[in-house]
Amino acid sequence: MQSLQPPEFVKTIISRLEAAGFEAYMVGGCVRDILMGRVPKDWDVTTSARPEEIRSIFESTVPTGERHGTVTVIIDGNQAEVTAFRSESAYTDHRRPDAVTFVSDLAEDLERRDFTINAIAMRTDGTLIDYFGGKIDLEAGIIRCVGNAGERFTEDALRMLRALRFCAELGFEIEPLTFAALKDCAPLSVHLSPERVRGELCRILLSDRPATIEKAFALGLMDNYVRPGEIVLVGLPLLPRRLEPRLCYLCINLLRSGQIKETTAFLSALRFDKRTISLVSKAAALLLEGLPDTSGAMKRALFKSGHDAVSLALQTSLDCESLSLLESVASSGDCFTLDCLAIKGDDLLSLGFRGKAVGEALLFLLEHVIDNPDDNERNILLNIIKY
């Protein structure tokens, strides 16, 4: 595996630390990114030293955790969150500690960690603190709980989506008693916020292997969710990495396969934002309803869905000649919608229409106008209805 050297922010704040009589060390994700020889995202520091102690040390400092000892460290702009070495009690909520305690020893900071692969500490030169073979799991291609694998699941019930994550962003495989364990703790995720579980499900859909997301329903993990059940999700990983289209295909196959009863429900659950609801819900139920190949199918479905919602629709399909006609229909000029009807709701006011009347008369125009393009012209359109 290559190794990175880390930046120069980093190397300042682990000496600055070491200065003042702490021991400092990056630790978890970035370590692991490191030694895969991948650039790391975030930066993370554990040290001896304890919030108060860091937060003196420098100059420009935010307490973003401070409860659990963390701070985030700031200099020339760039920022590691630095952690003190700490342990902690029992997860009575199979999510969060009951109590954090700051500890002096770098092994049971350590030893409190999910993964053997997140558990490694790395000196700035480059000399790795390993404790739990954390480097051989890596080059291996394991993900193995650190210590008792039912205990870690037992303790913060979201690290079973974790590993599935990260099986799916690596290419990783579960080692066979990690895997037992979370089979068996799987139930425990009942316990998980809503937030945490679409957080690790969109990782897993906008990774290299986004059908991982398949084991999470066969081991039950999203029961919270969903119909109990396998789903099986293998042209997922042919659309393009972006979250519509593949949280589209995957709603699609739950609706097909009886897990969900509507897309808008299953997404409101697990607090997605309004605007992806909509979206994902209405393209969702275009593609139960038959993606349109007629011109004019093409614009009731503009006009009853909206462009975004039919293009996530086509996109999601694969379907090149229903993206060709969308785009040809979309650039036609042709009306599909009552903003570009030639006649207004004032003209059938002074014909004598009235309250529902109105709106009835301007759908009547409009679907006349999807077949006859050329009739959109007022004076036609007042004709036909007058008549």
Contents of the next structure:
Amino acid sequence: MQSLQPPEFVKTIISRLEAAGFEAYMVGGCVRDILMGRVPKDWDVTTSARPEEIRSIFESTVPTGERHGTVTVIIDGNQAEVTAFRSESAYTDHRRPDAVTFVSDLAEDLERRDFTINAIAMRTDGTLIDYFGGKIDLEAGIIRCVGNAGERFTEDALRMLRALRFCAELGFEIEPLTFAALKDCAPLSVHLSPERVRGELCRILLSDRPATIEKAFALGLMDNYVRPGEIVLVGLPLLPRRLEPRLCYLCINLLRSGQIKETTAFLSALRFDKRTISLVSKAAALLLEGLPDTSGAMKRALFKSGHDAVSLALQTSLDCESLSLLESVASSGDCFTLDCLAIKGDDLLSLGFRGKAVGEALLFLLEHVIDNPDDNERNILLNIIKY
Ligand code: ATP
Ligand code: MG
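Alternate state requested, the form predicted together with ligand ATP (shown: the form predicted on its own):
Following is the full complex, with the preceding chain placed first.
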């Protein structure tokens, strides 16, 4: 296994905590990533110092989650999350500990962590404190709970989705006892907040192995949001690594399998933002209707759903011919929206049209112009509508 060096600011944080008489180690995802030769996304330090002590040692800190012992320390614009050694009490809601207790022992802090590969502490010289066989599991590519898997998933049901997410991101397998417990505990996922479920769903979809999300549905981890059932998402890894096409592909497969009735309701329940909900829902509807394959059908789709949704539908379908059709229609200068129609509502008012009839006449003319682009001239359109 390759070994990367931690950056200077992390070394500085740890050495200043040590100089003040505390223990401090890198921990969690950054240790895992260093050992795998991957560049860590964020830096976590665990320390025997309490939050107020952490704050007194560093000039620039943000109290990120002090109740849970976490202070963000900023050095030269770089930041690390520094968390006091802590243990966790009972979890009555299957999502958050009822209380956290600051402890003086690193072992207790490592014991509360989810998986062995995430429960390794590292000194800045590279030595490891690895009480649960995390390095062996990392080398073998195994996701294994720290302690009793059933208890750990019962405490915090999110760990089940995290297990799948680490499989998807790292290409690991879940160890058999951990997997058996995951199957038993899957119904507890109904207690999770939609935001946390969405976070893991998105990370799985954006990983190297996005089809891992099939397992979340098959195991019932998404039963709060869909009817139980299985989906096969073979095309998912072929899509670009962007959330919208991958989410859209998931939605059309859920619609086709009957697990969801409506894209908008599914994405809203997971608290996606309005833009994503609207775009993905429109694109999924277009894909189910069948993609436009003529210039006229493309213009009608663009008028109805907008450029971004049509483009998303085509990216999701990986249909290159339709993509070039979209480009040629979009760059043709032809009219396919009411804005570019050569006559406006006022013209129709002066001709005596009133109320709903104005809109209907404009739509009629737009339909005509879509099929006859050369007719988008004021006089021609006025003549057509007069008769
Ligand atoms: P990444 O940063 O790639 O998402 P990570 O392992 O660093 O992976 P974080 O969510 O940043 O994940 O959490 C940091 C560490 O905190 C984890 O490695 C793990 O030790 C611990 N941890 C995070 N979430 C949980 C949880 N739900 N249950 C137990 N321990 C957790
Ligand atoms: Mg992390």
